[in-house]
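One chain comes next, on its own, written out as structure tokens in the form predicted alone.
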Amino acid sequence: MNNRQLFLRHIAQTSPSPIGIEMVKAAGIHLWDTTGKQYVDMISGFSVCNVGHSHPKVVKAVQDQAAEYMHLIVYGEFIESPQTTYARLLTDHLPSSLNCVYFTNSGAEATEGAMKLAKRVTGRSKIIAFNYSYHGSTQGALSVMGDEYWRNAFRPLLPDIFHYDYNSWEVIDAIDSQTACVILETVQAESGIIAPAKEWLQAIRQKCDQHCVLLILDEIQAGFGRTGSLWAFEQFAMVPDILLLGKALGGGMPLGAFISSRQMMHTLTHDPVLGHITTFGGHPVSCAAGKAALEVLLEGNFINEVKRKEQILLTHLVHPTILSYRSSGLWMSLQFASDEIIRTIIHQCIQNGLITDWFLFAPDRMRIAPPLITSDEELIKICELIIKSIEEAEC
């Protein structure tokens, strides 16, 4: 049996249609499958692989953590310097209110996490959540996802969940002294990558000040450069009170985290004792590959090149099939006539080496978000091999 067979007998599949290419290598911004054909890797792993593939300031970090020691107690007993000096690394690069770091497995366990930590501040159950808006598949998470689509399947959901639009003034009068919390994306990324008006974000900071509400910022997808800052929140001028990260966070290593003050983390620890608690998270593998991803990023010049870098890809991707672009930084959306062609252009991009893919939310429109390492050059590469392949697939 090779391994297609086993991986359709074997690995649970969540598509009808999985892409099934064996990968055996990932280096920088390529992948290469079994055949020894290379791609471009143009979504980053969905946004993980910021600093490109197995990058060997990461690759050295991982080996030298495997063999001081893995897994011992994550969260209870031990002092772990991986994770101590990686959240020390983080909230050097953060605004002073968000100084105490809860390392979990995933995105959605951090939106787990946040949302248990506002109910534990507040004292109320209402949360306030986005249509469109994607914070992970676990069932809290889903019950702020912002799709009937997706969450039907799996009711009954959480209570006290109310939704409405990205952008909409309406939200604004639903904030009340009965909320918990304000969750939402940054820039929305599964609706194919929608940034918020500066005006409206900051109207939602300031009733969520007036009653007492805690808000809660996603930057699972948006952090760690993407958007062309290091948080995207920084282009918007104001602070949530919690964080939201995970994808980049770990340097392609499993990790998240949710990122508040030290006073607020502290509810946690009573009443009940163990109020959130994880096996694996904040693992110290993950948080090595994760502090040593950060420091490339850091030292690079790549966050400051990631707007110049979007303009490139403004400039050359120019095709009258594509009817709209909406872009933040190195993270951009096409959109074509329907979700039947983009398959097809997206089918014909992998045959050309290019592997991309659509939007949950969005299945018109095409995701490009590279690594932020990916030189002009390649960048001008790319976008030639997306026409070719718009061009082949209407053909």
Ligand code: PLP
Contents of the next structure:
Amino acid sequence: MNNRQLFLRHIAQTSPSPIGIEMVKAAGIHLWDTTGKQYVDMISGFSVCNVGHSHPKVVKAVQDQAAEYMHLIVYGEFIESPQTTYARLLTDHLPSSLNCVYFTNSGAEATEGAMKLAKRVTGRSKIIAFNYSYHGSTQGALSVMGDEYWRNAFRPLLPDIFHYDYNSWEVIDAIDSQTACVILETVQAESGIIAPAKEWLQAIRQKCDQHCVLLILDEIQAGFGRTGSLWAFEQFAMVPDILLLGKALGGGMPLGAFISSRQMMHTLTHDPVLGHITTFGGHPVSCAAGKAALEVLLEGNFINEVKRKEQILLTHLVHPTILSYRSSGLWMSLQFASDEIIRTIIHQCIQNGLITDWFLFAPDRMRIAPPLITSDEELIKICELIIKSIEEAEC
Ligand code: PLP
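Now show the form predicted together with the named molecule, given that the preceding structure was the form predicted alone.
And the full complex, kicking off with our chain again.
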């Protein structure tokens, strides 16, 4: 049995048509399959590899930490320097109110932890979320996900959750003294990149303050320079009560985090003790990898170049078949006339050595989120290949 047959037979399948290419190596912006064919990763492994695949500094950090120790004990008992030094680096680059980090295994677990924290801090249960938002696939995170098609088969879900349209002013009236938290993506990802109006986000912040409601911003995709600042919320002159991180947080290793003030986080220590429990959360190898990746990101000029590179994409990705664009930094969605057309174009891109995809709630939009280390020349070449793929797809 070859590896493809093993994949289809023994690996639980969740897609009727997985990409199904076997990669054997990844470095920088490239991946290579078993035949030696090279691909450009235009989606950064879904916004994970912001500093590229297997950056040498990240690989070294993984190797060094694995040689020292890997798992020791459940989260929060021993002092593990990969956790403490990474938490220090993160909080050094966050507003002073976000000074305490709970490291999790994944983005979804960060969402779960944050929702629990909001309930615990406020003593309330009502949660406000947004249509077409994605915060993870576990049952709590699924309950705040913003699309009934994806939620319905798993009901009953969490009660007391209310969804509103992103950027709609209707939500402001709904934030009241019964509300524990408002959870939203600083820039919506899976709806095909939708940024909030600054006044809208600030009005949510104000209303949350008025009623002591916690504001949770999910930057699991939007964080780590993707939108042109280290954290997307910096561009909206406001600060969340809880910040969710994941994906690029681990530099290619599994890691999530919810970050808030020490005072709020302290509620997890009593009534009941161990308010959130995780065995592998904050794994030392993941923390070492994530810290190395963040250092690479901060030491390079990558984030400062994001907005200029966004313009390169916007200038070169012009074709009559592309109906509209939405972008936020090096993060873009291209709209085509139908889901079928986009599937053909994505297939053709893969034939031409470009890995791309669609969006969960916008299947007529193509996802473009290259590693932030991609050079100008590489971006121009990628654009030319996309246009070539569109023309070859003959749609
Ligand atoms: N939040 C956002 C915005 C995401 O894009 C994702 C994953 O795609 C998650 C949360 C969940 O993260 P994970 O897949 O690590 O559970």
